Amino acid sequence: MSTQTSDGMNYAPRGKAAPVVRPGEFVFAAMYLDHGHIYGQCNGLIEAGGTLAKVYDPQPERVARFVQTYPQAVAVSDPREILEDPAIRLVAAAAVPSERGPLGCQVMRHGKDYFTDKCPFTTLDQLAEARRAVAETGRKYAVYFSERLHVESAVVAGDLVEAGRIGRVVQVLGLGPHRHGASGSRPAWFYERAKYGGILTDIGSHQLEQFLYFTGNTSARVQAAKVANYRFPQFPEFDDFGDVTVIGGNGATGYHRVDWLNPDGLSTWGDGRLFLLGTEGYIEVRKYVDVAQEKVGDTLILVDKAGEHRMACAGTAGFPFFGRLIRDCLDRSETAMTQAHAFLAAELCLTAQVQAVRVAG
């Protein structure tokens, strides 16, 4: 599957190879290919030196497409062939959202680390059970927050913040519009709240993870949230709009808006934007397109004490998360993302969804 920008569900970035292990040193498998993000997850791990050994999915046609992209993966007919294989260190999965939490607990209790697509859970009870499983097993429950981890301009933004270029980050504004696609292009679970969790639980999880990361917060609370269905009355359980305001423990604030209202005329699946306000400057990230200018993304604008700067980030920073994750799994360290951070991001988006005021469409 090649990288493309028209369909977010199958957006799978590719980067340069940057292996952190020798061939065969870090073996992983893929399971449950319900969301196309599994391709991005696997691309990142392979580029970091991971060895993709096996794949399982109950639908043979999905397995056939996957093996066409990754012929090194052996298709297995029983998930136990992965769960009980001592050579496999990590399982990457993109199951139906409501199944991700239970699957992760199963994987960890089989002695393996787990790497799931976002959103990692659809209920607070699932989160609580995963916290128990991590404590019991000592395994990792890693989450693919692709809108930060697999976007080079977002990686550069993090480097600039860490270097102090805009001072202390005091406010984050995140915009995550998405293209719904043609009628019939989405699976049935996409419209069932019990299975996809709601818009703030789902694509809102990217936004709240970014708020925590860029502000350096280890605690936060939801101040306000709302959701609506403006365009899709034929799917009464579907949210096509949501927003949330959060306040971090260190006083930083965030406002985040997500939607499924992307116009057909846009050249990409979503004009994702990120704005970071600091005490000494600000950053704007145009992730997937510089709209009406260039049909490429990864543009970063920085204004600081030295002046105004425009940066083309594609091909400059790579995707260091994946190599760090592999090393963390081998070294039992936490350099890619702490478990507390991943779980707090999940808790915030689940809480926001529960607390959200439903606006009549």
The other form holds:
Number of protein chains: 2
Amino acid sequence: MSTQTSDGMNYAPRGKAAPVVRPGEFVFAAMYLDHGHIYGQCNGLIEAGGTLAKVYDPQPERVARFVQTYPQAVAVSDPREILEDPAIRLVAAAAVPSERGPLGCQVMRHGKDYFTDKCPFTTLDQLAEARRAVAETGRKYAVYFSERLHVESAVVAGDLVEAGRIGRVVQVLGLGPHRHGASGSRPAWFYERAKYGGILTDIGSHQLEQFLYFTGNTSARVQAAKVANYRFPQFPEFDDFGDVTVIGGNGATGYHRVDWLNPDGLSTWGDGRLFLLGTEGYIEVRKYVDVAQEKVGDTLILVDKAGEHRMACAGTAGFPFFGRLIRDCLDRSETAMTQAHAFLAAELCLTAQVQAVRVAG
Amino acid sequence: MSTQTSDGMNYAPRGKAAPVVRPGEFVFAAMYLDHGHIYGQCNGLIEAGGTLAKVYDPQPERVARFVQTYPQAVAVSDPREILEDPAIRLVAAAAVPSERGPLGCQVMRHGKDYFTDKCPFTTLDQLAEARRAVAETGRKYAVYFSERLHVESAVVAGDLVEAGRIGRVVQVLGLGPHRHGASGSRPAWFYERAKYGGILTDIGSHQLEQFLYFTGNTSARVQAAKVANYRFPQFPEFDDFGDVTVIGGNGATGYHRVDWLNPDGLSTWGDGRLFLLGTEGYIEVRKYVDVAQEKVGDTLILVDKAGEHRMACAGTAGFPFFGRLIRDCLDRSETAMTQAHAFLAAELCLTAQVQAVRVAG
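Cool, the form predicted on its own is there; where's the form predicted together with a further copy of the same chain?
Whole complex next, starting from this chain.
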């Protein structure tokens, strides 16, 4: 599995190995491989020193492909062989979105931490249940918000903000365009509202997490949201466009736009951008491509009092989230991401989806 | 007066001369030089063949500077020498924003067309009065929406959209950051709400016009808006941030953000951007600078089915608005911009300002 850029569903970044534990010290398993993000999740944990022990999925062909990539993973035929294995500390999963919440509660109630692909939930009820399960079990419900956690230029942006390079961040603007891909390339659940939850719930979840992270907000409200289906009338439950604007408790605001309208001529799966507007400067991140300029992404532009600065971030910052997550699981700390932050990001995107005005397509 | 890029207030583009009339065939005057945009307005009209005959402003030093740039303009000491001169067909003006509406009605009631700097109004009442005056007099109330009309890359974007290069435009996203400039460089009215009208009314007006133009909408509503003052607490009536999201009658939507937070290190007065999202591709316009790449602006990026295309637009398209406006005044046509369009753009920005949530600074 190498880093692929034609299709976001199979975008599984690889970084430098930076183990935080010895082999065998942090054992995890993978379950439910519905979304290709599971490869990115596993890559991140393995590079941070995690030991991938087992894999379960009801579809044998998916398991066969998985163990080809990760021969160390023992394929098991019953999920209980993972859930009831005391050696396994964490379960990484990328189930159909509507199953992620219930699966996570099941995992936590088996005494394990959970690391799900985004979106973490498709309904506010699932979120409420997960909050209860976390409170009851003391386990972690961690989320793979890959569009920040697995993008080095976004990691660098976080470091620059933390260092005060653009002053106070007053607005985050995120663009998350995605390639739909060839007709027939997506599974049926991709178009079923009850299963994927709507575009703001799904790919919008990355965005709201970034808003909270870069502005340092611990509370926020949705001011307005909308969704539309402009190009896929054959899938009436599908949204191919969504946007949301939010107001944070600390006075910083956000605007986030997502879509499935990416043109075929783009050299990557999506021209993802992030703009951080600060009182002393601004940052633009061109995550996956510097469009019509460089066929590589991870370009960060910083404009401050001194000038305009361009930084090539690939290979610089790595992906510190995964090692921190492993340490947090072992140390019961919250250095990677607090549970409250992950759940609030989820709450905002679910609320945005519920409140969204449906615009005529 | 050459094109300046340090300060938007004195940004007065020059283009290729493309006269649509013979000398003396279209005579105009300039009145009220409060905003430096009057130079851009006059440049555009003169390049299109207009004959600048007279100038009036109550401040002699402003008149002196003006006639240095335009020696052909006769300075008059009483506005009636312009208003009552039957040879003058159009009055170009850049008064204090709150005076623009009343001045325009006065000009039209003297039988002349009016060409004001944006923002065209500061209150909805002024707009209503101008609509009445247009209906009564049959004169034109034209607006210098310079951030589209006087930017060649934006002109090219319009041509590409019209040619169907990105399919149906479903979203317009505009960023209009502006440099405040050195402390003390702005006139007092710049900070007085009753005079400048608020940030969405003022620099937001460019944005709403672009939304209507690029989506081809003739109706729209404000979904949400907000304003804030993050960096200028010494000017409590000032907004240094504003945004608005709109829903067009044809189902296309817009998001527009403006601010006065431009960092000193930027090589121009504002990193203005325009993103047009279409069903078959998208366009990004980097109006005044290709930040951290090229010190020139007017870069247009088109991504379509075939690939990623970068176009340097400076010196290509010219500024057809001005010649069309002159022809419209002579022919009583509406090829440059319809009156309904200009007034709807004004209505949207005024409504956004009224509806805006004030975020804690």
